[in-house]
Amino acid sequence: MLSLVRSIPDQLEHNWKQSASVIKEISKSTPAQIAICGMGGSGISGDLIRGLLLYSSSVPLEVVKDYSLPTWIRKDAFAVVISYSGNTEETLSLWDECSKMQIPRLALSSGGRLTERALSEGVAVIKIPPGYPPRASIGYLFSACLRLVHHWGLYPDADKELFAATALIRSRIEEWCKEASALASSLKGRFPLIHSLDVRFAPLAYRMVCELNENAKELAHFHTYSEMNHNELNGFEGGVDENAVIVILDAGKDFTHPRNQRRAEIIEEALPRVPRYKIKAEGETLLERMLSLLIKGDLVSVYLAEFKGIDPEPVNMIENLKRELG
């Protein structure tokens, strides 16, 4: 799982270059509302879309992680639909829905049935390489999103930034493994609560709980400033769990409103007995420190799979779920 983590750069800029001919086929024409529609390690990358976008863009943007839409997503949407495996229900459900509808789409997949009813819909498909777990193909799944909302001019500086942001991860990967190891020897044993300073990282924070829970098989939480201000905070009150640690993911001061910089310091002081560990977002740009913290929150999950001595790839329980399901 290492090194899979570490092939997120080749990752970003492979599928960047390989979904340019299906993406230019698409109507340059901005949607009334972009739905994406994905669970689990699929749709984060909506999540992140949707971060990245969350103060710049008029468009609305709905991520969908259910079986069916919202009733306010009609016609003049245009919903990207993404299952890694190609089979995951909930996804194909969406599918149908947007089929029914007749909403423009396009799909994102390795194979499997999302595939073959795109294919025989005649959607386009930007095709992604088979033989990884879903939550390790984020780059291949992200960066195909993100060209998406490129061609739009939704995310203009998408081209030059995303190559910075590879540029920077490259550089500094070494000493990330060496901050995620010694982060992930500090949580064994733990329960982490990941707060996000800014709510455009929030996806940051969930991805790290969800990397926490596939990888490490440990139970994780996460909230945002200034919203965890207004019910997380008093459960401190109530007393804390020896185990608890807080886990700042911190976006930087130009990157945060100054108020939930205060807020942070104001609780720093309130809470002393409650060990806390930062996490800091590096780069120029919004993509790079968003990148920046998926890599490193990727890092600490594995480093800690690695500490208690389990293998990350497996996820049994869902595994077994999908089984019963049938």
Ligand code: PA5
Given for the second form:
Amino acid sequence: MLSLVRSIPDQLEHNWKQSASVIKEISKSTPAQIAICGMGGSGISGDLIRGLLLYSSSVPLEVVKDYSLPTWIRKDAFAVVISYSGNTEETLSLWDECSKMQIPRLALSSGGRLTERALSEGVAVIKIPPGYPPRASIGYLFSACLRLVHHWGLYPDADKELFAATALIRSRIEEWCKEASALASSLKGRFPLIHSLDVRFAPLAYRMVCELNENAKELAHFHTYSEMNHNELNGFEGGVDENAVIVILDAGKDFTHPRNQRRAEIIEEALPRVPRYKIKAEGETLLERMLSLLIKGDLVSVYLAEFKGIDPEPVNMIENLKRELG
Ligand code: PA5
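Show the form predicted in complex with this ligand, please, the one above being the form predicted on its own.
Below, the chain from earlier opens the complete complex, with every other chain and molecule after it.
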């Protein structure tokens, strides 16, 4: 799994190039709405895109993670339907709804029933290389989504920023591995509360939780700073479980509302008994900052699995449930 995390920059670049010919065929006119449909390690790319576009795009974007589309999604939306395996039932159900409503769409998958349905309905598929745990194919899935929103002009500097990000990751990865390994050793036997200082980076906090769940087989929890100041904060009044630890995802001054920085300073003093660690985003641009946090969080989960002496790849409980559901 470590080598898969380290391969994310290659995945990002590979699919940026590979997806170009398919995306070129999609209408250039910006859709009225965007729905990105997918579960778990597939759907997270939608969350990242939503965070990336939150303060720059005027197109409503919904990340759909269940069986049904919200009622307000209309025929003039564009749907990106993502399932690495191609066999996830919620995602297939969303596909079928899109088909019924004749919503223009694109499938991202390594195969399975999603690919079969797309091909039989004449819908474009971006084929993702097989053999990965779905969550470890995030570079492929995310860069195809990024290329699509770039195609519509919604993230105009995506190409420059993506290649700057992959260069940054490659130049810093050894250092990040050391950092992540140190943090993972501090998280062993703990319950991490992962806080994102900025709402655009909340998907990175969520990704870190998912990676801790699936790779390290650990429970974890995430919150966004501003919102958590209106609920979770008060939970500390009842006393803190001695295993709790706070991990703050710090996007940096230019990417965090000054009032959220101030909130963090006040809380830093108000909660002196809870061990706290910070993971700092790196790079100049929003995309670099997001991808640096992605890699750092993924690495922590893999090192934690290693310290626990467990294999990060199998997700037996998820697979058993899928089998039971038939
Ligand atoms: O990473 C994982 O293994 C899971 O979170 C899967 O992504 C999730 O179960 C959905 O499966 P798929 O990505 O194949 O649609």
